[in-house]
Each structure stands twice: as structure tokens, then as C-alpha cells.
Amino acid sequence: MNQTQIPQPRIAIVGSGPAGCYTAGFLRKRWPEAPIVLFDRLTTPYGLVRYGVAPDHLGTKGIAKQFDRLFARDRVEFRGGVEIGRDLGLDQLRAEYDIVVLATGLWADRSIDGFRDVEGNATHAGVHGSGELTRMINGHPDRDSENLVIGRNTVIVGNGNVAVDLVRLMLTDPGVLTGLDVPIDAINALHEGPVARIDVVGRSAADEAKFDPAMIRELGKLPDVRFTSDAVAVPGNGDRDATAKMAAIVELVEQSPVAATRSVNFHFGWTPDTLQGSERVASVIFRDTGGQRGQLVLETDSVCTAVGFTEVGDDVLLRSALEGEATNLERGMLAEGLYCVGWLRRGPVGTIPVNRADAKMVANAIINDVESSVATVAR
């Protein structure tokens, strides 16, 4: 098919975070003059690169330089304040578009199984999801920190890049994080303490731990702090990756002084077990992975979990309420002229680059498929 004989379907991406906004891209480079609308509930775009993303990571948040272009010149149309399900329906979404992608991710902080006080019941004064912690940070308008209060001493459960994103949070001065444009409040919240104490723990030994080693190496130009863990040395597999997070986090351990005034104490093999404490949560306990160990019980101010996302169980653009017979999620279909893209799609796993991965093969499924129709009922 040449040029002069493609379609030009009119596209809504729902969501304009980095998977709406590369589908987006990819789509305006096969279909120039196709109408491209981006819908978000917020007044501005962006998703994870404006309010996921640490402000201290100015590579990733450069990123948004990128997708400025996609308004400023590739003339897609970005519509703010704007709830797919509530303002606007989804069927009349796609009454009004050829095409609709689903790009909303997975933005609600996933529970930890189990983890409830002694009688039972979640307990959740105190306790702070990841995505809660950072969307304040970044100063997102839903944000709620008037009853956030780290403290002096805080567990947090997770031993990913997040995890380590917070440890570094809690720790830079106040002073540094006005200058990364960190709301006032956000600031308070983390610093009235201020932080004396992190213990951040995770299931995993260390050298299967999800951070990546240059996380944890970034934590050691932190001024004042002595760090200590219990991760207990293998025989080498021959696996590079698992000997480079070992080697970081023995690195850092040995080159951080002894007399300093804060500690971060990494635990690693350790599972969420109960958590204490009677009007808000006072310590927690966990229990060995490998069952050799007996109890890891922490006294705390707070808890911050890092420990993935989830969908939200009353949205109203729930994904499987969404399947149906045609539903082909290894290409990003879930009907007719209906797809959805990145988290929602394949679930909260991947990096900014794997979202622009993904977006690129839902967009040659939707490509193919608007084209072989066409030339289905060209012939």
C-alpha cells in the first residue's frame, strides 16, 4: 500500500504517560495526518515521568522534552481534566474514534499479603504506599499530606530501585530538594523527623534483590550515614548481575563511616509478617524467608512499602471487565478498535524504555490491523 492510499483514523489514547504518548508517536509517523487526541484526568501530561519519577533523576524526567514535541509539532491534541468512564463515556469514545488505546497504567500501591496487626486488621495509620510517598514528592494535585509523617525511624519493606529511590529521598537535604522544585509540604512530610533511621527490607537475598547496582552505589555520595547489612555472602554462580548487586551493597557498607549520625540497615531475606502498634503503627515484624532465622522485629514511626502497583478495584476502565472473545493481550487488543498499552497491558513491570518497547508493537498491531482491513475491503 503507498502512502497516498493509508488510512488516516481518527486515534483517543487514554492516559499521557510515557506508553500513550510514544503510541502516539509511532502512530503519527505511519499516519501523518490522522486526527491523535491524548486524554488525561489531570490538567497536565505525562503520568510517570511528571509525578512517578524521582526529582533528583533529571535524565529520566528530561524525557517529558521529548514528548513536548508531540503537541508543539506533530500537532497530536492533548486534552486535560478530562475521566474517561466518568466525564466521558468509554462507549462514546469509541463511537467518536476508529481507534482507542487504553494507556492509564497501574498507579495504586499493591497491599502486602498478611501484613495486618495482631487481631488482624490492616493497620494503616503510618503506613505509606511507594506511589503515595512519590507522587506527593512531586507535587501531583490528588496528593495528601496533611497526616504523612515519616519520622525519626522508618521500615521500608521492598529491596528494588524504588526502595532505594525513597532511602535517598529521606536522606537529601531539604535545602537540595527545594532547588528539585519538592513542594514545601512533601518536604515536611518527609523531613519533621528528621529520618535518623531507615531499615529497608526485602524478601530476597541480596544478590537476587531487584535493585540495579548503580542505585546502590548512588546512596554512598550521601553525607553522614553509616550503612550495615545482613546479606550473607554465596558461592558465585557465575552470574554477573547477582555478583555486582553483592559487590555494591559490600562496597558500600565498608566505605561508609562508622561514626556517622543516620543509618540505612539493609535486611534481605526477610517476609512481611505482622504489624504492631495500637492507633498507628508502632513496629513490625517479619519472618524468615529461608525459615532458619526465627523473627526480624524493627520499632518504627512509619512504613513505606515499595512493593509494586495494582489496579484500582473500582476504576472504571478495569482491564478485565474490559476482555472479551477478540481479546488478544500479546498484541495489546482487547476488542475491536480497542487496545490498551503498557502497564495496563502486561502488568507494573518495566522500566520508561520498556514502555517505549511496548508502545512501539501495539502500534504495528494497530497499524496491521487498520491496514489489512482496508485492503480486505479494497479487493
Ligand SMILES: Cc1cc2nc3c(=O)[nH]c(=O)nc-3n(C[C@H](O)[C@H](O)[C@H](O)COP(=O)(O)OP(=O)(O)OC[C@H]3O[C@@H](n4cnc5c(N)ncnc54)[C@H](O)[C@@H]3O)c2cc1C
Given for the second form:
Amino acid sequence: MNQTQIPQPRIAIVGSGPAGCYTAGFLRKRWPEAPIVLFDRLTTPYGLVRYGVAPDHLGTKGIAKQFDRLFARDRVEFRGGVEIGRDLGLDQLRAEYDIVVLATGLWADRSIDGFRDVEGNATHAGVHGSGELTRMINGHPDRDSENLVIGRNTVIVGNGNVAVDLVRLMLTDPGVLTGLDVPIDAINALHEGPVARIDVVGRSAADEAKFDPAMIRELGKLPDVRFTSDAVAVPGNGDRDATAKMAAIVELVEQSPVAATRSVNFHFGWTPDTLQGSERVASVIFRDTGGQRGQLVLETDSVCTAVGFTEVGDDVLLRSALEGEATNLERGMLAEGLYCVGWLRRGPVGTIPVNRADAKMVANAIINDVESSVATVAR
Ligand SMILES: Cc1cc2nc3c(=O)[nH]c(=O)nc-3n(C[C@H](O)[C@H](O)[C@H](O)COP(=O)(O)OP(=O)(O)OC[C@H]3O[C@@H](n4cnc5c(N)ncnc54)[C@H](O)[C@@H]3O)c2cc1C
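Having looked at the form predicted alone, could you now put up the form predicted in complex with the ligand?
All chains and molecules follow, beginning with the one already shown.
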């Protein structure tokens, strides 16, 4: 295709998180003159970079500066405060643009059976999802911190990086959090106790846990914290990743001060079972995932679930409702001219760099579809 045949389709991208921003960047590179508009339901862009990534991870937060160039230099237009499916219909958007890319992510906290009722509401006060907490810590406009108190003892369920973020932020000095622009209502909710004991409970064994060893090592910088763990090394498990995880936990425990006034206790191989307490949670019961050790009962003032994210039935843009005969999720296509990317396409797993690779793949599919249809017409 020569330069005069290159099309400049009108493009709308819904969602300005990493997936949406990277997609805009790749499409702009190919089509320098195409109108590209990034819509977001919030008035500020960047999705979980702004409202998920921990405020003390400044390097990761800094990706926002790279995305700023889309608007400042690359002539991508940002239209914030527009929720597609509510303020503007998806059909209307598709009529106005040649290409619509959905990059709306998955924001709802996945619930734990027995901790939520059938409608997904917490069965006891004092139970919070990690999305709810990290949005609060990052000053999300929809946060609801009223009556949210973590207390002196808390149980975090989950053993991924978000659980580790919560441990670190709960034990970070309030003055440091203020310096990181964490809003005062969030600091009060986290530190009113202040937190003295955190139990982190995961379903899998330590060497299969989802956290990165670097995140565990970072915890070692927190002052005045005793770390303990019930991790058991599996002899002969030579997997490098598993060995690194195990080593990080062992080193964290060994190097922590025995006489500290705060403690973090890692429990591996425990499956959440039930909550106890009249109205407000008072204790949590776990059962041994391997069926050998009976129960683990932890008294607590609050419970934080960090077990991932999901689609919710009343989301205005449900991917499952948009799938049809032409859908090919492998390349991000939902219907002719309609694509999806990022967490909405792949599910709520993967970091920001994974979304960059995803955006590149979907952008290439879009470019291929548009240019091959133009070439066919021109023939
Ligand atoms: C708590 C937490 C911490 C994390 N920390 C890290 C980290 O340190 N490093 C790392 O690499 N990754 C981290 N991640 C993962 C990373 O944030 C995700 O991989 C990434 O943000 C997913 O990108 P996305 O664009 O698919 O979705 P999102 O970032 O969720 O973006 C979706 C956007 O769509 C908008 N939107 C939704 N519905 C509509 C609608 N109907 N109309 C208009 N706009 C809409 C939303 O407002 C949002 O801006 C973290 C994730 C979480 C949850």
C-alpha cells in the first residue's frame, strides 16, 4: 500500500488505563492523521496506574508521564467524565467512529464464598476488597471511607503482589503517606488502630504463591516489624522461581527483629472457610488446603480480601454480552469495527508491560483489518 492509500480511520478508545493508552500510541504511529479520542468515565486518565498502583511505587506511577505525551504531543484527544453505555451509548459511538476499542478493565473485587452473600455484599462489616482499599488509598473520587477502620489486627486473604502492597502501606508511617498525597480519610482508615498485627493467608504453598520475591524483600525495609511464616520447604523442588520465593520469605523472617512491636505472619496453604462475629467480623476460619492440619482460626478487627478482580453483572459494558459470531478474542475482535484489549480482553491478570504487549497485538490486528479492507476495495 503506498502513502496515498493509507487510511486515517476515526478511532474511539474507551478506557484510558495502560491498555487504552498503549493502543492509542500504536495506532497513532501507523496513522499519523487519524482522529483518535480516548474516553474515560473519570475526569482524570490512566485507570489503575492512578487508582491501583501503590502510591510509594513512584517508578511505576511515572508511566503516566509517558502517557501524557499522547495528549501533549501526539494529538490524541482525552474526553473524561463520559461513561460509555451510560452517558453515551456504545451503538452511537460505533456509528460515529470507524473503529471502537474497549479497554475498560475489570474493577470489581472477586469475592470469597462464605464472605459475601449471593449479591456480592459483604456478610459482615469490616470486610473489604483490595480494590476498594487501593482506590481509597489512591484518592479515587468514588471511594467510600466512611466507617472504614482497619483496627489493630487485620487479616489479609491472598498472596499476590496486591496483598503485599496492602501490608506495606498499612505499616508505612502516616507522615510518609501524607507526603505521597494519600488522602487524610484513607490515612485515618488505615492508621486509626494503628495496625499492630497482620496475618496474610494464602491458599497455595509459599513456593507457589503469586507475589514477586522483590516485593517480599521490600517489606524488609519496614522498621519495627517481626515477620513469621509457616512456609515449609519442599525438598527437591528445583524450580528457580519457586526457590526464589521461598528464599525471600525465609530471609525476611530471619532478618526481622524478634522484639519488634508490630508483626506480620504469613500463613501458606490455607483456604478461607467462614467469618465469625455478630454483624462486624471478629474472627476468620481457614481450613488446610491439603487437608492435613485442621483449622486456622484468627481473631481480627477487619478482613481484606486480595484475591483478584472480576466482571460484575450490572457493568454497563459486559464483554460477554458483546460477543457474537465474528468474535475472535485471540486477536481482540468482538465484532466488525469493535475490539477489546487489556484486562477486559484477557481477564484481570498481568502487569502494565503485559498490557503493552497486548495493545501492540490488538493494534496490529486493527491495522491489518482496516488496511486489508481498503486494499480489497482499491483492487
Ligand atoms: C491494586 C493494584 C495494584 C497494581 N500494581 C501494579 C504495579 O505496581 N505494577 C504493574 O505493572 N501493574 C500493577 N497492577 C496491574 C495494572 O494496574 C493492570 O495490569 C492494568 O492497569 C490493566 O490495564 P487496563 O487498561 O486493562 O485497565 P484499567 O487500568 O482498569 O483501565 C480501565 C479504564 O477504563 C475506564 N472505564 C471503565 N468503564 C468505562 C466506561 N463504561 N466508559 C468509559 N471509561 C470506562 C476506567 O475508568 C479506567 O480508567 C496493579 C493492579 C491493581 C488492581
